[in-house]
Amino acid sequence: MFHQSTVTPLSRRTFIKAAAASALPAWFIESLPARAEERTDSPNERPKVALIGCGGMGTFDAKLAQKFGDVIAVCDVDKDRLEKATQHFKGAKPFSDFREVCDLPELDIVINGTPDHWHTLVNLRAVKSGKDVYSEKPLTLTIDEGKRLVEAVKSSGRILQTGSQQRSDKTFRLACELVRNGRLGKVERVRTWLPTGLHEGPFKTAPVPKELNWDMWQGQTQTTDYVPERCHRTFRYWWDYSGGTMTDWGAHHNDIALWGLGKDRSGPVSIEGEIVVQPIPGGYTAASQYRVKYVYDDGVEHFCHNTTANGWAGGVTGKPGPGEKYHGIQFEGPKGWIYVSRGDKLEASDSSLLETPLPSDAIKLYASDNHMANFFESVKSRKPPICDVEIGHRSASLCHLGVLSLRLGRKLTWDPGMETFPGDAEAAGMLSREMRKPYSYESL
């Protein structure tokens, strides 16, 4: 067992000086508590952690987790990545089958850094085995997977944190608090700009690398010849394994849109998408340029599109023209707009929207300034983390709904309470996908 870690607070003066360098308003900086450096003094009090999926993001997450726990196991179907992970995490035992890892009796926590199409099966096995989970986003490959995972986590009593780390960024939290407290009046619309995806191909098949278990990497998806561009870093640009930037960056920015609207346990009532540039035959299958319009039950309109589709020809590597934005989120109402993105980018149509302090009785949102630390705190306290399983599921669902509308090429009506498409059998049939055996729920 392990206990609450000790903390060493930074001086108030040091903290304020560092925070003041950002674009945040002075009144908000003054309201922030002094940050603390977390450390665990006794090795016996540190939880035991396993990394499943040893790519760049998984390794990054596990390194962050090392501040709070000990990585005792690493798992991957690529022997080269597995070997590199054993070098990063000295003493960690290597595995090629995630089920063996999840069943380790001494293990407390699983860090899930697998590709999107493996998230759900790994997460389900982990909670079934009594482990708490930090899972990369988007949380699922399909909406049906999310419903199953929410039920499994709740019935098991385990903690699951979705890796939507913008929730633990004070700039995004402030933007959402301002919106939730009526700073713009009643919100009329929200816009999310996402990076433009890859538009390449056709690609050639190649021999499967000797270090890669290609069959297991494909998992639940239908088997296909090996194409290097399908695997590892560019997997997300294939419909088989992900949904392009809509599910990749959308799981970040659309998550913040839902948070600011107070709809992060709900969803839209209609979705209408348009593919702006069709994929190249034989190339990446997820749309690279698109527009999606969501409407919520209170009439709020949500426009989600990649940067190029918004008229910015340079994509995320160029410079925006007048009135255009880098990828981020903009809330709009009768009193103006507030825009937020990474790098402490917080802008408004009128500076007073940001500079006027919120009243003492204002709505306060869940505050976290370190996503991994928040997860470990939840593991110890058994209180929900800032991006729990249902929030992660709903944010992923919003992105999946957009992708389904793009693929069907028509407007969809959605019931966010029942999580279904009323009277639309074609769309309802896309809430799940056929899972290739033995990589299905039965294998767990």
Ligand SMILES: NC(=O)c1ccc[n+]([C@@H]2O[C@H](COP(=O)([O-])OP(=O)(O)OC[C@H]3O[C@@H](n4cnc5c(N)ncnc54)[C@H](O)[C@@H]3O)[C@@H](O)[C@H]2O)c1
Second form
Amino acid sequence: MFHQSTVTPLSRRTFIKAAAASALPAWFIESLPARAEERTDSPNERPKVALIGCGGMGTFDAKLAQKFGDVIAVCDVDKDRLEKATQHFKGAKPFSDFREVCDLPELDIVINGTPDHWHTLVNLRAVKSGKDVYSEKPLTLTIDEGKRLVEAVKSSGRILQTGSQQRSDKTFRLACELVRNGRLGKVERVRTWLPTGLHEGPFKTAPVPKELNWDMWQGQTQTTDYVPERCHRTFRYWWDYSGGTMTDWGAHHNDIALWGLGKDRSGPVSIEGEIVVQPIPGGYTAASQYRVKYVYDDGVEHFCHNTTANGWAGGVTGKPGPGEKYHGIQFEGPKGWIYVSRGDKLEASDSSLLETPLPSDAIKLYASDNHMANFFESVKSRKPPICDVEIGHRSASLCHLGVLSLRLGRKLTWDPGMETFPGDAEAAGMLSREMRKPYSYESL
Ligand SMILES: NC(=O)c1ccc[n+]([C@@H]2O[C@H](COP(=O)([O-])OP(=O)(O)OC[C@H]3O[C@@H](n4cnc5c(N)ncnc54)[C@H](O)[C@@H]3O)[C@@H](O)[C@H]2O)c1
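After the form predicted on its own, can we look at the form predicted in complex with this ligand?
What follows is the whole complex; the chain from before opens it.
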């Protein structure tokens, strides 16, 4: 479809040359402010926190939050996980219905570590109850959910931090600042490499574990027999509950792509996706390997694909071969490329692109070096956090648009201002999903 245009002479040359600088440049390290002293608020100044969704990530987030606040309540629809959470967070009161948690008058903050299909309903209820929210990414299940959530957070004056924590990593910030200050010239292209998803199945149904409220776990989604692989952790590989690695990892790397392009309150104007490996019947439904081409209104192209060198050169195995890149983001322009990923991976086609300091009047991006600390600072100051609700919504939307194009198997035209598909009723019908009764916005 659009393979040829992605393998540019520039990227071939740079792979051969391997002129990469992997450490952060000295001028940037020197420019960082000294670390602020850790806050030592007196106990009655520490916000009261509840964890809703006590899986791996929610528990991790709540442990980070304990530095700044006290976890007074935990909530899960799986009694085993709830029991474990009460051991992690001594003295926290257990709940199985998030609405009761949100209603606690003494509560200040909700940490939302539920699966993606529950994020918005929990977030809306928390905001409605006057709580601030740290919500895991991808912020939403549908674009319509995001529009509703942005409106609810803005009109209520609550703080919402999206858990796309790469925003609070100085290496990603540096890459985006360099790009935003024209280090590559006018950006022509961005590539995001996302990990390949699971390609497994068919799966067998099983009796619902006695500790699990399977009906409530499924929430707004259409009910099915219990299949263990649909539930904890691997829910992200089913369209019903998530969008595969497109949304799971896209909420990180596509988020950084938008930040570097300065389009994190906007979106693309066209989306063309292709499933590379079809799911196994009766197995995970989200595409494990795919490619999506986005185009923005200024002509910038964004290629989002799985982890092999230059996208689809040399086959897609999910494991990077020699000289290939792992997951991450690469910005490209007439002056070269800059690649950034986790673990302080920062590389460029020419080391001078990184080593030349930015001038004192350069554009500075919102700086945060600790995502959870930034959230608690916002709760106190009432100023927006680094990954506010609109940014979380727009980053999730970019991923959802990719998923919709994959699912429809065709090109889509998007109006990022109106957040509509002009003249495309079929795609417009997929901006939201039918909710299974009694789960609804009205039930909150
Ligand atoms: N920021 C990151 O780097 C990062 C990393 C991993 C996961 N995540 C995100 O965190 C979220 C959770 O992922 P996980 O791997 O911890 O999943 P998980 O399946 O291990 O945990 C989710 C928990 O939520 C519970 N739950 C489901 N519905 C609920 C409801 N209505 N009320 C209360 N609890 C409910 C489940 O029983 C489960 O215990 C996902 O959205 C995922 O994308 C983010």
